[in-house]
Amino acid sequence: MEIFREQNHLGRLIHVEPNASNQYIAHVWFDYSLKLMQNLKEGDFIAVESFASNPDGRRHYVILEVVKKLPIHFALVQSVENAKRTYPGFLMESAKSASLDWISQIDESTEETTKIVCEAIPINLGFYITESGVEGPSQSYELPMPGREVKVISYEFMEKILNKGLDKKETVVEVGHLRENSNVKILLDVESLLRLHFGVFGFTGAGKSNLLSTLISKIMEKSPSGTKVIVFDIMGEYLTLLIDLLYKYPDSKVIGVGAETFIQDLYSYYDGNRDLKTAVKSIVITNLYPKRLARKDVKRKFLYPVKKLVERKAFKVFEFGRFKLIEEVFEEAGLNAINISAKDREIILEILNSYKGRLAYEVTADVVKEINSKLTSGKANTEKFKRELLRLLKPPKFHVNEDLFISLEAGWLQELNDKDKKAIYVVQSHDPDSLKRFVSYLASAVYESRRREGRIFPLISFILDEADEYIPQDTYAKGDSKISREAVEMLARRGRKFGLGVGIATQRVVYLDTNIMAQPHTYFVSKLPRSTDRERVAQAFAVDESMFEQTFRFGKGDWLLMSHDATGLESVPFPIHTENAEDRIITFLESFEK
């Protein structure tokens, strides 16, 4: 194996100046030619001989990924405050004739004024090179020798280092490439990022939703027996993103929280008034679609999949309360919290028991219209048990068969903790306060009953995108966010023991709750504009912000991935492009053309 490229072309230490987050950033310069230029590229690997070095001749480098590149001539004026002081007419000439340098040098530097200047941090591994070959890399926090040359390491040895202890692994897939170097292929530890947490960071048109379908994929294809992956979908659009892996598991769902989520036609093809071309026809023109799946010659083509979801009542209706006893509704509501007069309070418990001991769904109606004819009083604490207790008891907007329901009294719980079976579930709401509500009652219900038996298998994970909505600090709270915060905390605090992941994704990281921002152990960064945000991140993780930088320059699909245990590379990020998931669902959909 080669270990360095660029053979022609070494650099040289510069300073080593001391960083916080990065121990130092090494500053190194490469005498400039346009080859090198073009080849060397931030997130690539260079090598540099350290104080470990032994007089024998066993020479240890140290390694470092180039974060920062720039083109430096050193005949021009270095900033705009100098240029502002230099005579106009020379300061352009002089441009003009520098200019020529950088393309004169193709293959090698001939001039002395021009390089290229970069900056590197560690990445807490090295290796030694000794007469019988190379030893390692292994880990090393030796510190590399100012004024030594540089080294540009091989693609081939920088993916040894990147997937370094990953490649007998069962769980590892390949989430991608390096950003500049589509040969350097990157492996992922599934297992890791669900059970310890990952976040996905960027902004407005950074691909985040495309990303996150991409890992589901990945997460189902070698994640081990039975593992779940549940997605609050507060924007409606992972029925589209999820279709192949929806109709490839078959006991994959999409749950409405609320009757009102899903549109009447569904509803009326089960009672037998609609036809069943009706129904789907009306799915897939109400579905939320990117650009490039909302051509109408791709979007027909989500007709036949999404009629095999129909047809095995994939799409489920959650509503709460409603496979619940009565009296739990009324605990639920309030009754034994609130401080309500003595005479409501004879009231209810009159009307509670005449219908103790049954089913909320099967006595809702008759209970609320007791409810409205009899608890008349006005009193503060009266008419927020009233409120609360009615809206747990709220019949569904629709008609909908008892079979479409679901529930984990009713054996949704026996089939999440099913060791076999493989699922997706994607939850959608009409209401996003219903939304938040549901992830508190699923994520809390899960945990207690893997912490009563002992559980840890199979993996679950809890993915949240527009996490802002799910986990926001209390200055950004609104609704039902604080329950919902209160139970995702304890998932990322305390799951990771019983097999519980949680995944978060959001362009605006700096509403997030800080508590659980810091608890993933996986994290994918793009383009965030906002320098509040780019802190927040660096705070998180432990980096520094000028990290981020790079990811100015990222197109759709390009990721700064970071991460303690998924990566072979542990604790540094690197820039990495992943496959774009609207491929894979388009070939998914000409697959039934054929």
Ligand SMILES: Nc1ncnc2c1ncn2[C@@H]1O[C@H](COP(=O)(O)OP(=O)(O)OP(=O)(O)O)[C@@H](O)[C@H]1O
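Note that the structure is predicted; figures quoted are calculated from it, not measured. Residue numbers count along the first chain shown, from 1. Compared with the form predicted together with the named molecule:
- The candidate at the hinge, the spot where one rigid part hands over to the other between these two forms, is P395 among K497, K421, P395, E191.
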Second form
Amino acid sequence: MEIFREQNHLGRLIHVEPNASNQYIAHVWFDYSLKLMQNLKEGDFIAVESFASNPDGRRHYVILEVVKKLPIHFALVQSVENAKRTYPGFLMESAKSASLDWISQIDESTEETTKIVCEAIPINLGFYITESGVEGPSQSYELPMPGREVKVISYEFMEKILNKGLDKKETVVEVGHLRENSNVKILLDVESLLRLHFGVFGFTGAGKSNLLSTLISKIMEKSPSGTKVIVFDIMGEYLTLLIDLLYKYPDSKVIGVGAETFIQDLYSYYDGNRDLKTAVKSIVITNLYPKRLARKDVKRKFLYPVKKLVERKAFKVFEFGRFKLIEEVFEEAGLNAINISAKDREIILEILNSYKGRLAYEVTADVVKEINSKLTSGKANTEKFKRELLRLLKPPKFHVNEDLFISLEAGWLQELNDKDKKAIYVVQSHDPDSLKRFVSYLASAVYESRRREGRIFPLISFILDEADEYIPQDTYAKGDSKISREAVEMLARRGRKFGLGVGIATQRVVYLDTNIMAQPHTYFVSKLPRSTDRERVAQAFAVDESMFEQTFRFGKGDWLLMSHDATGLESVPFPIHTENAEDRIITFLESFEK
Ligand SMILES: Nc1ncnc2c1ncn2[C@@H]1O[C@H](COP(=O)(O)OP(=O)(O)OP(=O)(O)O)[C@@H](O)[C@H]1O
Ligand SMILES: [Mg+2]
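Can I get the form predicted together with the named molecule as well, since the one above is the form predicted alone?
Time for the whole complex; same chain goes first.
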């Protein structure tokens, strides 16, 4: 294996500057050539001999990552202030002639005045070059020798460094490739990713939801058996973005919190009042699609997999309080707390006693009828109780067939704990607050049951897209987000020992609760235009904020990946590119057309 590339371009380590987050920043200059300017990229690895070298010939090199690169012409002014003090005629003329040096030095550097000036940080790895070859990479905190020559590391060796220790693990996937070189594959251990939480941060349109889809698809492929992924889908994007996985894993479901989440035609089909085709068509028409999948000829291809989901009863409804007894509903309405006249209380208890022990939803219609006809005193407190009771007993807007309800009590918890079958669950709601309450309910129930039973398998990952909705700081909290935040914080702090992980994605990092923000061990970071967001990420992961300058040039699917344990390279950010999830979905949809 070649260790170095660009062998005719040597750099020099000009200066080593102490730095709190990275130990030091190395200033490295290369003689300029157009080729090197094109071939040396931010994210590349370079090597400098260190003080661990032996005089007997074993040479030790430390590995540095280039984080900044600038072409500098020393015959030109070095700052705008200086430019403003220079006679413009002279300045323009000298700039014109200096600029020729950029294009006259193609493969080789001939001018002393042109340099490629880089900043690089140590990645805490090094290697030895001995007579018999290369040893390493291995951990190294050695200092490089200032003034010593700097060599550019080959892509092949880079791949080995980036994926150190991962190639033999069973739970490893190829998450993407190095941003600058599609031949350098990047591996990621999905078990660590899930168990130790992860975050995806980038401004709107950066591709966060798309990346989550890609990650989930890779997770499903290589995670330990029985792994479950639950996606809280406040925008309603994931029936589309995960259609292939919903189809492929037969226990997977789309869960609507509140019957109004789904359309009437779906329920009518199960009640025998609509044909399957109509129901499926209505779902496909009203579903959300990213631009490329929204074209009519593409959308049409969703009909088949959605039909299979409907046939399989993969659309499920969750209703809060569905398993409440009628006496619990009366109590919730204030029966025991409120001051009602003895006579009215007697009427109420009489009605209640004739239904006691029954599930509320089964007797709702009869109870409502009796309350309305018998409880007619008109006294303020009685009216208040009545109003509250009728509100709680309000029947769902649609008639929902019994088979469509899902609940932890009636089998879902058991399914989540199944050690063999993998599944994904996309949870949507017509009402954002209901979704927040559901996050809280589900996280607490699952956590409690695991704690009680001492259960650590299978892994369950709670994935929150638009995470600022569920885990905001107090200042930004609205609706029921305080209760979802409490539950997610508990998962983020204590879930890992029970096999419960959290994944979060957001465009506004500053909105997030800082305690939770600091928990993930793996981050994917794209462009964050606001410096406050960048500061927060830098702080949480303990890297220098200047690391994020390279993200300004990132396009869709480009991410700065940093992980304490899921990548081969520990705790050092490096730029990767991930595939477009829409390509995977289109391939899936087209597989039915052959
Ligand atoms: N890896 C990728 N390669 C190519 N295009 C991509 C990639 N990821 C996303 N895109 C494109 O960018 C668009 C926006 O992506 P996406 O919806 O995932 O962004 P987002 O960050 O979730 O945005 P928002 O903040 O609005 O939720 C998509 O429609 C898709 O076409
Ligand atoms: Mg999104």
